[in-house]
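Take a look at this single chain, the form predicted on its own, given in structure tokens.
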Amino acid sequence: MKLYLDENKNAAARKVVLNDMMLTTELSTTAGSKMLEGYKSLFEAEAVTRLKAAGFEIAGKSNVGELSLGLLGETSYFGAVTDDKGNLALAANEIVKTTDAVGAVGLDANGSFLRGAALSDQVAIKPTYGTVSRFGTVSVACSGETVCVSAKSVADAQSLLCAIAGHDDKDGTSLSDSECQRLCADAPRESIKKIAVAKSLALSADEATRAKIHAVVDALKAKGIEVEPIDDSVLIAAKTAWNALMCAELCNNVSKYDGVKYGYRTKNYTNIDELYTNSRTEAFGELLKTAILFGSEALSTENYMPVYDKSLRVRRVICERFAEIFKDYGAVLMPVCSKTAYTEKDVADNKYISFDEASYIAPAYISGLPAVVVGGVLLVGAAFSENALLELAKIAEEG
């Protein structure tokens, strides 16, 4: 079991863990894949530069599922990580839990970062899309992937977010400084007085997860915040659409890993076609190959309109539904995942469990909206509402 894939043993105070999707010049970046084993970048991620400028030191690169796919990092070429109870855990959260690291920062596209925080009783923030630069990350699904932060407390998570948020000319999707500054801790905010609970998503989770939802709801109600269940039938459609979009974008983003310029190269080839095919066949894991095939199929001439284009239309409908909800509510509360613990057997029994579990995180990723994990549940808010969500998180943390 490898927690760190590369470690900076000279790091001192205010240490931060990076998941292995973030490029660094001193440490290797593998993205949990045999394809990039031992790879070192010539430049570092913008978020890493900002962390250093804010006085944080990089403790190391944590193990991550291959290209951030999988449930909790179990698809990593370097093996799964388990906690002291034998349950699957995300390496970054285990490091934060067992060391003096302030928190973790990492790119995520399928919810494993948020899921890991929820299952380890930590706080995580997925910021509004475009407020944190994705420059210098191993790209998976450009239209929804986000650099997220996690920590043991709301205060630590907020300090990490403030350090990395801001406009970056190197990222074409980066928002303006005036918009990014709305995430700063001292920025003006409106308190949330009323939240909605995604009814069917909450009911689909197990009893232990529902108990966590009830605990957070009770804490919020005790502070005078109204909580009401809502119809989430539209939001449920986000899972299928995001899985299609993520895989379609993924298959394009990994096309550069062909064994020619860098990365793993097969020894078994006699021509360029065999070099491409055998390098990718030998270096990529099963789930990643499945996602590539699914994405390629979604982008095919036959399926482009009924699958890919329709998924884009569903994205618009999801965004419109959220806008409608936020006219009456300040946030939507839902589970992060269906259970409070997963084992390697769960994954063995269902190889595509991470795609099924996307039901809970897909609404936030497909819409680009901010989300906060606290008390094992997820709070999704309107764009730039991170500080308001964190105020709710503080109530749940204390309650």
Second form
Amino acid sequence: MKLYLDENKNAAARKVVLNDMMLTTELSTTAGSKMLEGYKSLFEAEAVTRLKAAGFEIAGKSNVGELSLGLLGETSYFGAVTDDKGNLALAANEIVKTTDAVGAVGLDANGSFLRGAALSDQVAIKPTYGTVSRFGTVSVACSGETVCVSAKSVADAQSLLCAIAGHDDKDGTSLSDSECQRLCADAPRESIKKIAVAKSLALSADEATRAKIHAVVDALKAKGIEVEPIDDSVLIAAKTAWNALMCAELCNNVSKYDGVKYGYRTKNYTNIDELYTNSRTEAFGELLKTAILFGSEALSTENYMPVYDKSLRVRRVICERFAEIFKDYGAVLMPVCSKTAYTEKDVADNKYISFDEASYIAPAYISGLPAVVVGGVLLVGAAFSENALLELAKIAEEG
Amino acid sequence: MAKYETVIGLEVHIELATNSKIFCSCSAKFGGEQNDHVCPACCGMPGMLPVVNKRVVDLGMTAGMMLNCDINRVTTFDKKSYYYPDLPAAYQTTQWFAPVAVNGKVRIETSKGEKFIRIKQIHMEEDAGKLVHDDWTDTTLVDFNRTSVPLIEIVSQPDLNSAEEVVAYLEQLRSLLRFAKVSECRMEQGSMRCDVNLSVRPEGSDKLGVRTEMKNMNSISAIERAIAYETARHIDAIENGTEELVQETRRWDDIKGMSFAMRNKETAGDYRYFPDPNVMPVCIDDEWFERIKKSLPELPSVKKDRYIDELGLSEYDADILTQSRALCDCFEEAYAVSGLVKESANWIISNCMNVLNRKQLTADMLNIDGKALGKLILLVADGKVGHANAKKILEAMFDEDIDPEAYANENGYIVSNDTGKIEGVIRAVVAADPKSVADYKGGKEKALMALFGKCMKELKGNCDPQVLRELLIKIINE
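Just the form predicted on its own so far, so send over the form predicted together with the partner chain.
Now the complete complex, all chains and molecules, led by this one.
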């Protein structure tokens, strides 16, 4: 599903695709939901403004799973996207693959943006939390969601990131300009000489995925970078905790879509309670409803301490574990997902497959640390280490 | 009949006197056309993020300090979820885990003497919008002007035992917070609202009875009536078993003079509080803390004592002045300029209050320049401007910033000491009214006053009354 502004407005301009979580004033922003079908924002995302200022042209919007949930976008009200082999694909990567667009920029919270890049052999960067403004994005899980970039090459991904990173007064979680500038290509950096491989996460992926890990490890070793397996038993806890935090925050963030002010409103109501219930029942898809129920339960009085509060504590433990790892290693290498291709049947067989696949992306999302997808694998680094990670990515890219 | 004790705790909502809303730059002023003060943020549109208005934290801290609270140096905002059409985001940002101020106390005075009411906490939060129901078309529309206007909620311990104490407590809160310019605390405009939690127990019992809550009370007299009604209802239920008391939220109908249980649906529910990830914890450093501490005004009770003991004002005058920060500020400025205590107090208590009353303004709305008032008082004391003209100058001071002396010069209000001119006027008046002259000479004192008035009028009041009187008598007797 591809929504184009104007195919050939300026052939020379560098075009960029936005995922449909990014608000624009020219095009509608649906977040893949019937609830927001045709919704036009009064203002645009800060990242969009910055892209335009840097000379990029907005090619159009790409389809996302409803509220960007799901494995790759298959939960969109507007339908799933498949690649030329019939496998599920993320619309943003498909558009970049088949057009002259340089890359894509989009909000991600559950990893579909990273998975899409990995499965289509593109590069993606999830920058350090707080370095790119989330102003003007459809909120999913505010404590971890990040505006990410993807492109066919490391260099293109880096140029997109540099265009959008920076302090924004309109986002209370935005970091200072001096911190954000550490992401840019010409910022001084310290090269990474030693990386870790998350052992059990790597072993849990299928053979084809492990082959990709080996290929990247071999390329890095060939350049003299040391690679060692590490115990990742703490990092594994990120999955459940992030799913809980994400669903809880999502439940709260989507509660504003109630049929009263804008968006879909049921025709079938006689009072305000029916208006709420029926509008949401008719407009939300199954996975989103599941996430809302999970999230609502996680925040209930009975479950707050054992689920939500504990998940916040897990977040701290994971951050501490990463800090410990980064004393010895410059990055942690792990899979992006457990397979190298998914079919619609995979999703039909396991409705919660995206929650299961969160094992790999959750450590980076729950901690807010930067991550780079290259060669089908994920490199997670310390805060503001994007530059150093991208140096590794260039080695992996060259093979 | 056994004796009963009423136990009351109050939750008082106060709208803060900020220019803009708590998380966006929309105006927070009362009034305006419906939905004039709104933006995508306070309408709950996707994509907007909250950015804390620091002024709200300033005022939250000020309120905390005025009510003798401990200030939480790290204070956080949390989300409270519920569905209601006046709440566009379907959650309210409030403070659940670390409110700005805790453990305070407020001194009240009633017919039973002095008492301290403990404050459990003060938290900052955003207000909701307003539903406007049109009975004619049977539709409800929503006005988001009030959405996200900053509030503080002051939660007391259940230390209050009578309507009299509740009223004294509310008036004390209002006085302290108005003095510190935290809020105008206008119940009639909804900038001060009150939830009353009430239970009844046999006197001497240490076990609390079943508690009911009456929400959104917005007038002192309604609160008094509601407490009387609810207390009687509880006692009746306990004594006579007329009904079974349940913990519930009730609505006070001031016209019917009764409270009604609200539908369970309106009150039940789990608010699913959690820390708002979009609002970073607010860290109050020493510099910020000290800045607010230094900005606190002298307490009204301290001021009153000082006015009586140091300045020698009567208790009556001191009472009136210390009702309002605006009166105190004006008085202190006028006194500083004129050096005349009694005159400064009198000008405010009589003349300024007269103008305020005529303009239907409250004492808080006195906005004349106290220094200018001081200059005016000096002009009168020095005999340069007559009383009647001084009042005209005061009147003008309410409308514009003027220098009293310059204004007096421009308008011919300066007292003339030109005896030649005065004598000329007197002779003309006397010549034109031989009857009054004859009456006065015949022993009618009143006739002199008539002549005096005519002369003063001709002179436009710009004459020392003593001088005029002496010259008038001299000329009549020539």
